[in-house]
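Single chain ahead, written as C-alpha cells, the form predicted alone.
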Amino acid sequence: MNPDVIVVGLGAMGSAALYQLAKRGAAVHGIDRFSPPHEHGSSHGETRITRQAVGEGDAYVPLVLRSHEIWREIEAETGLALFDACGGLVFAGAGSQHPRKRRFLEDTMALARQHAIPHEVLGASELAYRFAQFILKGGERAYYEPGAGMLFPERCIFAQLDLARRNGAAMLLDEPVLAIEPEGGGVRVRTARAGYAAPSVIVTAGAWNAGLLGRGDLTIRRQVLTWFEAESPDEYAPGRFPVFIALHGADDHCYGFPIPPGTAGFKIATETYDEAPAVPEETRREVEEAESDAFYDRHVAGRLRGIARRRVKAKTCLYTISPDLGFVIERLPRDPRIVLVSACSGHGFKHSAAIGEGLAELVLDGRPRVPLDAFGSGRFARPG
C-alpha cells in the first residue's frame, strides 16, 4: 500500500517530520542515501547552539521557543538527554559586526526584549569577571541568556527517527533518491531501488536538496569543525562556560561549546563563504592539520585560555544557504505536493523540532500552528 506521505532525507528536518508524521497517525515512508544519524550532511558534529533571542529575525523566535518545548517532551518519553540549558553568550568587540548579519547582537537583545526573553546586558568588566575563559580586550558588550544551550544533533535524530519506528513509519536507508517526479494524483520518488509513490512528499534532503529539484538558488559550502585540547576541562564544563558566538571584527567571528562531560576536546568553528560553491559528493571530507592550524592562529590564540594547538579532531559539515542566509520552506510552485525544506545556511538545528511539527501540520492538516509563510523563496528572485 502507498504512503501517505513520504520524507526524502533524514537529517534534522527529515527525522523531525517523520517523527511528527508518523505520530498523527499517517502512513508515513522515510528515505536517506545513508543511514542517519551519519556524518555526510549537516547534522552532526556532537552539539549545536541552541539560543532563543534568534539574531537572525523575528520570524524564528516562535520556532526556537516550540522546538524548547519538544525537545524536552520527547527527553521525557525517550530518558534521553537532548538538550542541555548551559547558558548562551553572544559578545561583540567596540564596533564588530558579523560579516553577513550587520547587527546581529542588537537584534538578538531588541528580540529578547519584544518577546520578553528572560537575558542579561553585560559590559565588558562584568563579561571578564563571570567568563574568565575569553581574553578581552575592553570595551566589548555581551547578551547572555541563561535558557540557551546546545542540542546534542545525533542523539535528537536517533531519538526522532526511534519513536517515529515505534509509531509506524517505515525506513528505506542507505537508499539514493534518483528523481522525485509528478505522477498522475501523486508524486514519484525514484531511487536506486525501486520507486514509490504519494500524495505529498517532503523533500529534506540538505545539500542534495538543489541537485534533486533543480534549484540554482540554493548552493552548498564546505564548513570545519575542530576541537582543541583544553588544558583544564572542568574550566569549560557545561554549568561554567557556555556555548557562545564571539563577533571580534568585520571578517571575523566564531562560535564554540562547553565540553560536553564523556567527550573530549573544546569545539569551535567558524562560518566560511571564501571557498567555490560545494558539491557533496566531490567535497574533500578530511581537514588538513594546515587548516587547524590556521584557524587556531586566527580564532583562539590570545582569546582563550587554557586551549593548547593540539588537535584532538576535526570533521566536516555542508552548509546549504540561499541568497539572503534565510531558510526555505514552501510548496514548489510548479507542484504544491512537492515540500522543499532547505537553505537552513548553518543556523537551522535549534529550529528543526518545530519545522518538523510545522510540516506535519501542513501536510495533513493544511496549515501548521506555527507559520512557516515568511520563509517561501519568493522573497528572492530564483535564477532559470
Ligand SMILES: Cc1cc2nc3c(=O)[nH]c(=O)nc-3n(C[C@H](O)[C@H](O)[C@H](O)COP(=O)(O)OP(=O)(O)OC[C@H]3O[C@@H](n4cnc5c(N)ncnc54)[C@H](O)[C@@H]3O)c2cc1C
The other form holds:
Amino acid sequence: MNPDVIVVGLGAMGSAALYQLAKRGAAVHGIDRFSPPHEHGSSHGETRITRQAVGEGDAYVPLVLRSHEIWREIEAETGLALFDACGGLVFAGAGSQHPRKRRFLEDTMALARQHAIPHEVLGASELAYRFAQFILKGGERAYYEPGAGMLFPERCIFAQLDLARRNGAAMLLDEPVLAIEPEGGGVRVRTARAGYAAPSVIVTAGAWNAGLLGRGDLTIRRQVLTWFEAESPDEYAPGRFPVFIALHGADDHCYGFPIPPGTAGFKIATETYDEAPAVPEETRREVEEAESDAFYDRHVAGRLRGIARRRVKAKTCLYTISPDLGFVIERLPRDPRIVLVSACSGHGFKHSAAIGEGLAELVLDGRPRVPLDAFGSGRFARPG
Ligand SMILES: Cc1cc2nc3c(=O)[nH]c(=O)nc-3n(C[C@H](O)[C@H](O)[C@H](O)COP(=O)(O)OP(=O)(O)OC[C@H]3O[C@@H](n4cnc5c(N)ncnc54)[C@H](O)[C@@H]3O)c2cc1C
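One more: the block was the form predicted alone; return the form predicted together with this ligand.
Up next: the whole complex, starting with the chain shown before.
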C-alpha cells in the first residue's frame, strides 16, 4: 500500500518530520542513504547550541521556543536526555562584530526583550567574575540566557526515529533516493532499490538537497569541529560553564560548549566559508594537525584558561547555505506536493523539532502552528 507521505533524508529535519507524521497516524515511509544518526551530513559531533533569543531573526524565535517544548516531551516519553539547559552566553569584545550578522549581539538582546525571554546583560567585570574560564581584554559586552544550552544531536535523531518506528513508520535505510518525479496524482520516489509513490513528499536531504532537486541557490561549505584537551575538565562542566558564542578580534568569532559528562575534550569551532565543494562526496574529510594548530592560535590561545593545544579529536561537518544564510522551507514552485527543507546549517538543529512538527501539519492539514511563510526562497532571486 502506498504511504500518505514519504520523507527523504532522516537527519535532524527528516527524523523530526517522520516522528510527527507517524504520531498523527499518517502512513509514512522514511528513506535515507545511510543509517542515521551518522557522521556524513550536518547533524553529528555530540552537541549543538540552542538559544531562545536567536539573533538570526524574529521569525525563528517561535520555532526554537516550540522546539524546547518538544525536546522535553520526547525526553519524558523516552527517558533519554536530549537537552541540557546549562545556560548560554553571547559576548563581544570592544569593537568586535559578527562577520556576517553585523548586529548579532544587539539583535539577540532586542529579541530577548521583545519576547520576554529571561536574560541578563553583563559588563566585562561581571563576565570575568561569573565565568573565569575566559581570559578577557576588558570592554566586553555580554548577553547571558539561563534557558539556553546544548542539545545532543545524535540522541535527538535516534529518539525521534525510534518513536516514529513505534508509531508505525516504515524505515528504508542505506537506500539512496535517485529521483523525485511527479506521477499521476502523486509523486514517485525512485531509489537505488525500488520505487515508491505518495501524495506528498518531504525532502530533508541536507547537503544533498541541491543535487537531488537541482537547486543552484543552495551551496555547501566544509566546517571543522575540534576538541582540545582541558587541563581541569571540571572547570568546563555544564553548570559551571555555558555554551558560548564569542565575537572577538576584528570581526572574528568562535563558539564552544561545556564538556558533557562521559565525553572527552573541550569542543570549539568557528564558521568558515572558504571551501565550497559542489557535492558532499567532494568534501575533504580529514583535518590536518596544522589546521587545528592554526585554529588554536586564532581562537583559544590567550582566550580560554586551561585548554591545552593537544587535540583530542577533530571532525568535519557540512553547512548548506542559501544566499542570505536563512532557511528554505517551501512547497516547490514546480510541484507543490514536494516540500523542501534546506539551508538550515549553522543554526538549524535547535529549530528542527518544531520544523518537523510544522512540516507534518503543513502536509496533513495545511496549517502549521508555527508559521513557515518567512522561509520561502522567493525572498531572494533563485537561479534555475
Ligand atoms: C559544524 C556544524 C555546527 C553546527 N552547530 C549548530 C548549533 O550549534 N546549533 C544549531 O542549532 N545548529 C547547528 N548546526 C546546524 C544544524 O546542525 C543543521 O542545520 C542540521 O543538523 C541540518 O539537518 P538536516 O536534516 O538538514 O541535514 P542532515 O542531518 O545532514 O540530514 C540529511 C539526511 O539526508 C540523507 N540523504 C541525503 N541524500 C539522500 C538521498 N539521495 N537519499 C536518501 N537520503 C539522503 C542523509 O544521509 C542525511 O541523513 C551546525 C551545523 C554544522 C555542520
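Note that the rigid core is defined as the largest set of C-alphas that superpose within 1.5 Å between two forms. Everything numeric here is computed off the predicted structure, so don't read it as measured data. Positions refer to the first chain, counted from 1.
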Once the core is aligned, does residue 278 move its Cα by at least 2 Å between the two forms? yes
